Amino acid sequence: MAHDICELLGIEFPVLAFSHCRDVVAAVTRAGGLGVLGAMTYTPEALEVELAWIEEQVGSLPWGVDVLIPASLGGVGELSSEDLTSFLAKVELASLFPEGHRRFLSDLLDRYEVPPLADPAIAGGGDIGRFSLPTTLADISLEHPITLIASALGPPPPTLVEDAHKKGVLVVALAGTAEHAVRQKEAGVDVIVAQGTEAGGHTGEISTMVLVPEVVEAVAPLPVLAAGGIASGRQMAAAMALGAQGVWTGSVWLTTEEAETEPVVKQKMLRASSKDTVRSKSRTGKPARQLKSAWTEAWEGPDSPGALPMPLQPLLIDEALARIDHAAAAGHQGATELANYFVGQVVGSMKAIKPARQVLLDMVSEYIDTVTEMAARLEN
């Protein structure tokens, strides 16, 4: 395809696909577009064990690594990212979390009668290595041959940009407002990801169709990708149309063979309607777009506390979203109430399973049949 995104990134198809599965990443890549493996839930030992593998299923195809990286971490003290990992070895982990959230937390758990996990170990007992060892985690990245590196939630560091750019990688960056465009590009970004509220995950409040215009005025001549409610090749020509060079998707790889998501909340989500997701704090303490269960139903009800600040919320759940998710698994039906994961509106699209390729290679040939037949109509 002739787009301009496509020669700068070196890629067949304008498609990204963001995914925390390094089997998506790689299907995706070896397919024409390009694979970004979400490294947030990663230690830097398994991080890079994953990076490895790709690089090897992969070779010299284009692909990269997307690495939160907060601007600031409201729930102790607007601490950097950077600064996190030495305040936390000096405090004890549970003295940072309220009574109310703990025993809100407990109490929940135990109305939905999930059981404890055989072996605490497999909850990773409140690993803090995802929100603080961020620019870790980005320096191994760069240690292999990415293309792209991406930060979310706020500017990417300094560091990182110029750090990226002496070893020719280029440097995306996720907003949800024209404003955050404009301060991403004054960082010295390379490509801008105009993120609208039907996204999974953390997402603003403004719609793509209103969001993607606005950023391509902002930013240009800075190349920008359209995200949020992007699952077909129907929705990507609309992203076209309003400007963008190229469309960053995730919310439709999570119900692919190869996907990560957890077979009792893939089913969920091949049922779900559009309406069926919610804006919720209840699992980073940042709102993000997530699938209703009763977890969120709780949190966001009347008798909740209300989240954490990011990064407390995920330190007090990490080991209550392991028993739920195991306990699920093993056909438990409180937990499988509880269940669920990030995921964008276009999940009431997504119906069956198949392979990551197949999808991509979907999405590309419906682009086609609709941006002939928009031509033709212009021809008649």
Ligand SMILES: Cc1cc2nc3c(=O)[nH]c(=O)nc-3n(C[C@H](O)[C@H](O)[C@H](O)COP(=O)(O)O)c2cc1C
Contents of the next structure:
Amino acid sequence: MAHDICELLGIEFPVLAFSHCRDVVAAVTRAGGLGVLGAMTYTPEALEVELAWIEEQVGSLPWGVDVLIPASLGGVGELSSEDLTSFLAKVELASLFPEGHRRFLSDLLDRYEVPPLADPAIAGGGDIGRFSLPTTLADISLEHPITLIASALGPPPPTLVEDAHKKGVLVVALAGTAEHAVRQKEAGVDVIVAQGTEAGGHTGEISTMVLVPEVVEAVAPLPVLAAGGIASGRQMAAAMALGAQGVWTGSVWLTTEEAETEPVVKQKMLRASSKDTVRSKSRTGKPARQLKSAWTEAWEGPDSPGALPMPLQPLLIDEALARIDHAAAAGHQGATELANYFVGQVVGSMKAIKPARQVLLDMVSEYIDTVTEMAARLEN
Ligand SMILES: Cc1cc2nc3c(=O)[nH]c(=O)nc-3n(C[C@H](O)[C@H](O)[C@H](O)COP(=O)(O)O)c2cc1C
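Starting from the form predicted alone above, please write out the structure of the form predicted in complex with the ligand.
Whole complex next, starting from this chain.
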């Protein structure tokens, strides 16, 4: 397609796919879009394995990596992510959590009769890694032939921008307001993702419809990708009409055949309507859109002590979520009620499990039909 972003990124279709699943990333890239691997759920060793695998699958085709680098971590006295590892090494983890929060969580698990993990090592403190190692994960990623590196939750650190540019890697950043987008531009970012509140994961309060043109105008001439609520060709056409050069998608890949989504949660997503998500701090300590479940209901309810700030909330709940996911996977009733995951409002239109390649090609073909139909209407 003759879009500038296709030329910049070396892709056939202006569709980028964020996913934590390497199979989705490779499938989208091989089908003519650009897959971006969310790195934050991996340890450095595991990430290396995933990146080597994708590299082998896609050859010289373009792909990318996404790391979350929170500009600050309010839960630990505004420490930066880089300082977190040494901070955590010095403290007794449990001492960071107020007694009321520990009791609320343990009562919640008891009420839904969620069994303990057979092997507590499964929880593994993954979230400590998640918030203490983003720059390590970025360094590892830059050793691979990626086309872009994306970051969210604040402007990327100057060293990341410098290192990426030295290697000819484009820097992409997510923004939920025009002000944040301008800050990203000033930090040297090459492509801005304007992500509306509809989106799954960490999200702001402004809708995609309002945000995209604001960001396009604020950061011109930087290219802008629209994100949040885009899962079909018609939504893609709307995003392009708002001035975006392409789309950045996340939720729609969660019900693909390849996706990492827990089967129980995948089924919940297939049944969900667009009303069934909530922007809640209950998983990460920052507002993140996710599927409504007994988990979000409890944390948003009148008896909740409220979520702790990032990174304390994910550290507090890491083992609990592992318990819930394991028990739900084994068919446990209470755990199934609690189980959820990040997803956007577009979940309401995700009604069938399809291969990722099919999702991409359907979206592109509907986009072409929509734009052609609209152009024809002008001629009549
Ligand atoms: C399961 C899930 C996890 C996400 N995790 C991240 C993340 O780690 N980093 C990031 O930049 N964006 C993350 N996002 C947001 C996506 O990058 C993307 O902006 C968003 O999904 C687009 O909106 P949509 O969900 O309506 O397609 C996540 C989204 C989902 C659905």
